[in-house]
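A single chain comes next, written as structure tokens; it is the form predicted alone.
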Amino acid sequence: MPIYVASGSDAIMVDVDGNQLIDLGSGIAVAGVGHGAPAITEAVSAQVARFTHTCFMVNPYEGYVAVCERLNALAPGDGPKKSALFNSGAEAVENAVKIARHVTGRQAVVVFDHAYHGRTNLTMALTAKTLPYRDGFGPFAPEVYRLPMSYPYRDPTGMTGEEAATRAIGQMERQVGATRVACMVIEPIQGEGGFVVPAPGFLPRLARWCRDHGALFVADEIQTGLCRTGTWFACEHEGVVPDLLTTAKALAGGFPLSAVTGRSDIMDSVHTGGIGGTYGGNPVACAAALAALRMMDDLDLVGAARQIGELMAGRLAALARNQACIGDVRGRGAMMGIELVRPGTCDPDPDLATQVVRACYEQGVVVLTCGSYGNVIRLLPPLVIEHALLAEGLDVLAECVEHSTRS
């Protein structure tokens, strides 16, 4: 967008030019808890005053093992788990497939259409998107097979999410087999592939197939986890307890800093020194995470994205009824999305995508496109955005809908 931003406070953005906006987007989805939240801003200060670097791996310290200790408690399972931190998303699936293959032995990572796992050379192989993620970039890591996701407005009619794991399951004992896959990578939602919920009853048959045949079943709650969904984990809502799970983006109020979260034996079969990074888990990162946590808990954000979420389903639905632009209205909490098409049909419609986003922007809202036709507009909204200006935002987004269908 043609703006550049000089500050922001919870749901607002206000650019050079002194322009406020009303943020709907998060930063993809990374300022949950709000821009300039001051319990982060006073957490940061502090560290700062204290030190910035060490290198975990060398002189250890206190607030990565917090953070730690914390991912562990919330993370789905009955059982003792172990967390390990590092800068990005793409870092911490990078080596949940790193540790998946320590501890099974396997070489060969299942991921799904629609995917968006990063940009590195393992997660660009694991990634579905070919424009602009993959073009051009190649060779990718091998061993990396892909299966139909579960989506049920482009499934066929009536495919329920139990009919769709057992398509998706058929396919890679086929052409995988089972007993050479390491682990099965999945978003709960999918983010940059068009926040595409499955059917119920994927997740879990997924995450039973892995149990029955040794693999490991990795959630990649990078976008998804941390109260975004309504719960602190999307996996939650079937009650999926993954092997290996990763989170980022929300995690740390805006620095950078990712984890991966799992069960003890299998966190403790990769050998000394064999995961971690120079930057991994630093120490201003890891106070500002801890910070944020604390608000997550303190401002009841799950049951704020719950709310979130019931007001822009009502007003998103509302607007589909009277657009047949709007092909479906899907997500959880306050992930949602509306699939644009050419009214009577179910091709997607792009350009109309980017009529909206441009035409919100002039009116000042930030939304996002995705998905992988780009025809997607999803809502991000920060988790502490008051309602009365989270309805202003809709207003805005369902008269630049109506403006853009009607030129």
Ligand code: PLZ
Given for the second form:
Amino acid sequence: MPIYVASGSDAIMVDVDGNQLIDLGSGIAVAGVGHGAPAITEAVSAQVARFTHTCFMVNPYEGYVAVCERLNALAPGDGPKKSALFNSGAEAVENAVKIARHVTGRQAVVVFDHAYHGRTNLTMALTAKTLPYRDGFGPFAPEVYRLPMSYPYRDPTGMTGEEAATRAIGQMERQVGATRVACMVIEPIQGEGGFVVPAPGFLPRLARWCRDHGALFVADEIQTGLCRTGTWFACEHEGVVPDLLTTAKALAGGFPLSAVTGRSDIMDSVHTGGIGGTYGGNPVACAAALAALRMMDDLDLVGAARQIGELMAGRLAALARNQACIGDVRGRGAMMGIELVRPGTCDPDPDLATQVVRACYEQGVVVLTCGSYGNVIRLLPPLVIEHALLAEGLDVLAECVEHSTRS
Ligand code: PLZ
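Now show me the form predicted together with the ligand; what you just gave was the form predicted alone.
In what comes next, the whole complex appears, and the chain from above leads the way.
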């Protein structure tokens, strides 16, 4: 959209013409602590004044270690954990795969339909959708295998999570072989792929298979992680403890920072110098992350995400009752979406989604699309959004859905 942002505060962005926009996208789940948070600005300014770079592999510094310690404490699982920091989500996923291959001595990486894991060569191979992510950019990294996802709205009616997992596992064992899998990489709730929440039981069954067969279960929580779904991490909703966990986006309140967190025995299996990079864990990004993580604690953004979720779920369900174009309302916490279809069918209606998003922009509300079929409108408001403002944004969305279907 041709809207150039000049400034932001909490859940409001102001464009160069002075228009105020209600942000229900958070720059794709990044601005969890809101725009222009003073705590972030202060932490970053102080760090910039001290030093901005050493390369952690050359001269370490405390901020990096502090971010890792916090992530180790937050990540599911009781045992000792370690983290390594990188710059982008894709880089974290790449490194998780490197670590998994190194520790298992195996090569195959298993991913799912509708998955999104990034745009680098390896992560393009992991990402499912060809347009716009892969088309013309091959050849892709080998030893990547794709399995059917649990997608309750589009699976046969009544298919349970267990059954969907059995379908996926059967395919994997036939096509890849149980002893060749280094890791399974999965978003506990798919982001770009359409806010697909797998049926209960799907993730635990997959994690159990990994444990029983010496493969690592890698949870890509780059979009779902750090309070977004009403828990610190989305895999907690089903008590799943991943071997490796990737985070990015909300981690550093708008600064580029990502992490791989995992069991110490796994993280330590890689030889010294095997994992790294010039900028990974940049000190300014770490200062921002420490401030953002503190805000998540102090403001109870886990609880805030739950409340936002309740508000959004109620509003969206009411809208869906009146609008036959809404085939499904789904998500968890402050990560909810509506799947738009042609009334009376499950046929995706991406044109309607585009129209609604455009109409929302014109009315000053930022919402995003996603989905393999481009027909899901997703809501990812900053977790600090005031409820009245959120309600106002949702009113606009409802009007735009009604208006767009009528026209
Ligand atoms: N894993 C689950 O959601 C980033 C992509 C935007 P990077 N999603 C937004 C776009 O079109 O490029 C994402 C994600 C999950 C990995 C990534 C990749 O994170 O920081 O964009 O590399």
